[in-house]
Every structure is written in C-alpha cells, then in structure tokens.
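Take a look at this single chain, the form predicted in complex with the partner chain, given in structure tokens.
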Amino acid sequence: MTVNQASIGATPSRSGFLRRIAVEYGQELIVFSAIIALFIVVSIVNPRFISANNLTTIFAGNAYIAVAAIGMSMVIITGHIDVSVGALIGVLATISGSLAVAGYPIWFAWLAPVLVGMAINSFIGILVAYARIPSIVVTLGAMSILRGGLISVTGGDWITDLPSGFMIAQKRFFDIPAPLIFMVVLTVLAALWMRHTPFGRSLYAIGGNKEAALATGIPIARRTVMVFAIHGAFAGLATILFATQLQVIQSTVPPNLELTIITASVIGGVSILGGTGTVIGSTMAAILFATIGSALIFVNVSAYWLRAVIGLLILATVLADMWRRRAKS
C-alpha cells in the first residue's frame, strides 16, 4: 500500500487562487464536472431532465444519503471504517417511526434516532479504540447484530398510519425541500468545522500518523469514540429523512445501504487508507449517483443496467483519481 499522506491542505503557496483550488479539491472538481456534463449531456437528449420537478426528485430523495456520508468521511478520513450504517438506519428509522405512532411528541421521535444512533456508534467506538480490535471486524459483527435484531424484533412488518407531522422530508421551506436544506446545511458545517477547529483537524492527523498524532498530544482513543459518536448522530439525521420520506416505513435494512454510503464517501474524494478528503466530496459524489440513476430513466435506458453504469463510474473516479494523484507526486 502506498504511504499515508495527511495533505492538511492550506499550504501556504504563492500560485493562484484557482490552482490553489485545483490541488486542494482536485477530487471534488473531478465529480462537480461529472455532474455538470451529465447535466449537459442528458438536457439536450431530453430537456424535461433539468425541470424542478426532477431535480427535486433526484437532490431531495437521496440527501439522505448525502448526510449518512459526512459521518462516515470523518470515520473513514481517522482512517476507520464502518460497515454497521445501513443496518443502523434500518434500526432507527423503524425505532423513530415506532415512536412516532404511538404517539410520543414529533420532536422526540425526531431526537430518539440521533441519540440512539449516537449510543451504539459510541460503544463500537470503544470496541474499536479500547479494546483494539479492527473496525471492519467491529462493524461486521454489529451489522449482523443490528440486522438480526431488527428483523426478530418487527418480524418484517411495516409502520404505517405516521401521523403528517412527523413526515419533515415532505415539507418545504421557503419552497426548498427541507432534505435539501439539511444536505447544504450539515455539509457546509461539517466541512467548517473539519477545517477550522483543531479537533476537526485532529481528525486528519489521527488519520494520517497515528504516532505523529499521539506525539503532538492527541487523545486518539477519546477522539476516535467521539468521531464514532459524531457518525452515529449523523446516521440518525439521515434516519430522519430517510424515514419521513414515504408514508410507510419498511422495517427491514435497506440492501446495500452500506456500500452505496461508504462509496459516496470515497468517490468524493476521502482516502480509504485515511488522512485526507472532504464531506463537500462525499455529498457531491452522492449527488452524483442520483443524478446518474435519474439521467438512466430520462435516456430510456433499462433501469436494469443501472447498476453496471454507476460501477463503471465509480471505476472510471477511482482510475481518474488515481491518475490525478500520480500525477501530482
């Protein structure tokens, strides 16, 4: 494997602002221009693509995933990995729609996921940064811990009747689709508070050496709970509209959830081997991927071959991404 490198980024440099921009977020760039051209590309095969009504569709229905990705960055970005979030969501969703119905003020139904989520992130946290042991293993294992559980508990039936206060994907503020004004939110935020405070920075540095890190005084066991914890409230953020988005709530694990998360992650630029990448890469690679799955219906292409397209695209980032790293070193 290569040599982890934590680019911490902001080196002072005497070259331009968009040069600057380039070497910094040179992932990024390369998925925001993937995006344009697929805009570009499909609106003139078929205008209706870049209606409202679409574009709503495809940012709004998938700013969940885009939320689920900022946690995992930051897991990724400490140089960890976790593999539990799909079947976490499941968990919670099933947990805030339970509460929902039974009557229990919207808010805290709303507030149950985060905190919930928040909890279990916590102790794999602690397996994985006190008692040592690899977080692939940690989340494998609770996956299948969370998945089992989740199915014993509900035996597969669905939550329905939600009360229509509790649907907060649905609204609309000022006429933006509130999943939207999350997604801009919490990645702007997110990515402020990466940059610019030193325990968001701490991140990169865990991440990066872990020995550099401890020598400078970094309490990597506390921190590395704590970036779980973090992950776990973004999960149940995520939960939030991911279960307010239909009128019914499917108490099962969404296939793959996992892995279209963690890939959103690493396509938008976070080195798996950790140290380097940024949550405003996570969310466009998200971006992505639902503008890829609308742009497939809008060209007439079998919703069967969806699949095979976005690992192409996938591929294609990563060679891309490879290409553009080599270059640069």
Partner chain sequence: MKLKSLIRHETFLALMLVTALIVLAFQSDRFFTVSNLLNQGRLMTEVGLIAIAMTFVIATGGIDLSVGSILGLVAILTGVFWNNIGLPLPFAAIAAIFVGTMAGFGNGIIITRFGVPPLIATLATLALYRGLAEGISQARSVRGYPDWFYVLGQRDVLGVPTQLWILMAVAVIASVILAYTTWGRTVYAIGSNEVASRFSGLSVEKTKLALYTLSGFAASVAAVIFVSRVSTTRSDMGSGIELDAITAVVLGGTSIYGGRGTVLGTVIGLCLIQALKNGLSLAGVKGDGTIMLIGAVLILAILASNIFERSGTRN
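Okay, that was the form predicted in complex with the partner chain. Show me the form predicted on its own next.
Just the single chain follows, nothing else.
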C-alpha cells in the first residue's frame, strides 16, 4: 500500500518536471535533435559527410558566429536588438589585421578588436538607455556608418602578409581546433554567468518586465549600457576567430552576417520579445546552420536553399515561442 502511494505521488512530480524541462528548454532540445537527425540521415546518403575535415568545417569553421551570438542573445534577452554587429565585425577585423601587419605585438592585435568593440557598443548602449532611442534605430544608423566608413577608408582592399603567430583560428590545442575550444568555453561560462549571477538574472527581469525590474531596484539604464558593452566584447572575440581563419582579410563587411547571428539567437530559443532564452541554444543553432549548409552540398542541393530553410525555422521558432509563453502563463 505504501509503495503504491509513493508511486502515485511520484508520477505527478515526474510529469511536472518533464513539463518544466519541455517549457524551459524545448527549443534547445529541438535544435539538438535536428542536428543529430541531420548527421544520421546525411551520413547514410553520403558517408563523407562525417569525415574529420567536414566536421572541423562545421564546428570550428563557424565558431565565430556562435561566439557573436552569445553577446547578441544577451542583448535580445534584455528586449533590444543590434543589426550593426556584422558591420562591426568587418571593421574590427580590418583593425586587427592592420595592426598585425604593421608590426604591433600579436596580443595587442587580438586585444584591440575587443576594446574597440566594447567602446563602440557602449556608445550605442548610452543612446539606447539614456537618450531612449529604440535600439533598432540606433544600430541601423551605426551599421550604415560602419559600412560606409570602412569602404571609404580602405576601398575594400585585401590585408595580406599576416604573421603566422596571429592566426589563432588555425591553431590546435591538445589536437582540438582553437575555435572549437573558444566556442565551448565561452558558451559554458556565459550560460553559468547568466543563470547563477545577480547581473545575469537581472537581464531576464529587464526583458521580461521593465516596470517590475525597476520596482525591484534594478538599474535598467546602467545594465543596458553594460550588456551592449559585453556584446561588443563578444563581437571582438568573434572577430579574432573570423579574421584568422584564412591567410588574408578583405576590408569589407561579410554579407548577411548580422542576420545569421540574430537568427542563431532566435532559433536557439531566445525570444525576440525578450525575457527568455539561453546562450547554449544560440550556439547549437549556429552549429545547426553550418550543418544544414554542409548537408545541402553533400546531397547535391543548391546552397541557396539554406536561406529558405532558415526562414522556415524562424517562423517555426516564433510559433514555438508563443506556445511557451502561453504554457508559462
């Protein structure tokens, strides 16, 4: 009798736990399942899909997108957005490469994009927080300034003769590609920081309900500036991985990079309305994009279908976000 009562009492608890997991991490689980399913199906069609070279391209070759999406996720969680991140990475890559070629210390060429990214995004955050200009407006203006300024100054020239010590994305540590280590370590640290620190939890509060966050004493304006600065730091780190992949750097803005980074955050489970999501989901979504793009090539389908697939994923993610919000309420 006692065993039956215990079993009956455990069933609702277990059901409630599973429901909570599904509500809070449903999108991350879906993205992870999609990655696994793609690997299984495509490797059956073309076994070369799981070759070491292709896996390195999928995971390490797109790590910079995942790193940039970490900062973007924090910005979106607070209820804002940044459409200038692609232009920022293009500018920072040019600055970093130019410093390396000019003979400055390698560590300075790596540090400069992080500091400049923080400075530029701090200014954006000040305009958003204190001038109360919508972030979409500020970052659209910043995107135009950065794009136009980069082309005006450099003319789109190529930066060549990069020193070998500068190319950190081509290095391996313990036989593991450096970009993969950066991606995993930064994602884990950011996820723990967002979940277990007062600052990280305050970002969810701001994005979920600004009035309630203000009533509890959270300094919303200061937090907004800081989260944009942190986003700039992650954009700088992403720049280092992006700029050191190849032996040359073109002084232009990578096409559609900002959309890819924003989409990785949203499809990874970060609500476009703010207040929910994880950086782990955005990292997995970046891997999913790379997996889909590679899979299309291995099954002889035009890579242009990738944008259409991502569009469908965005729509599905918005519907899933609406379901999650209704389930929580």
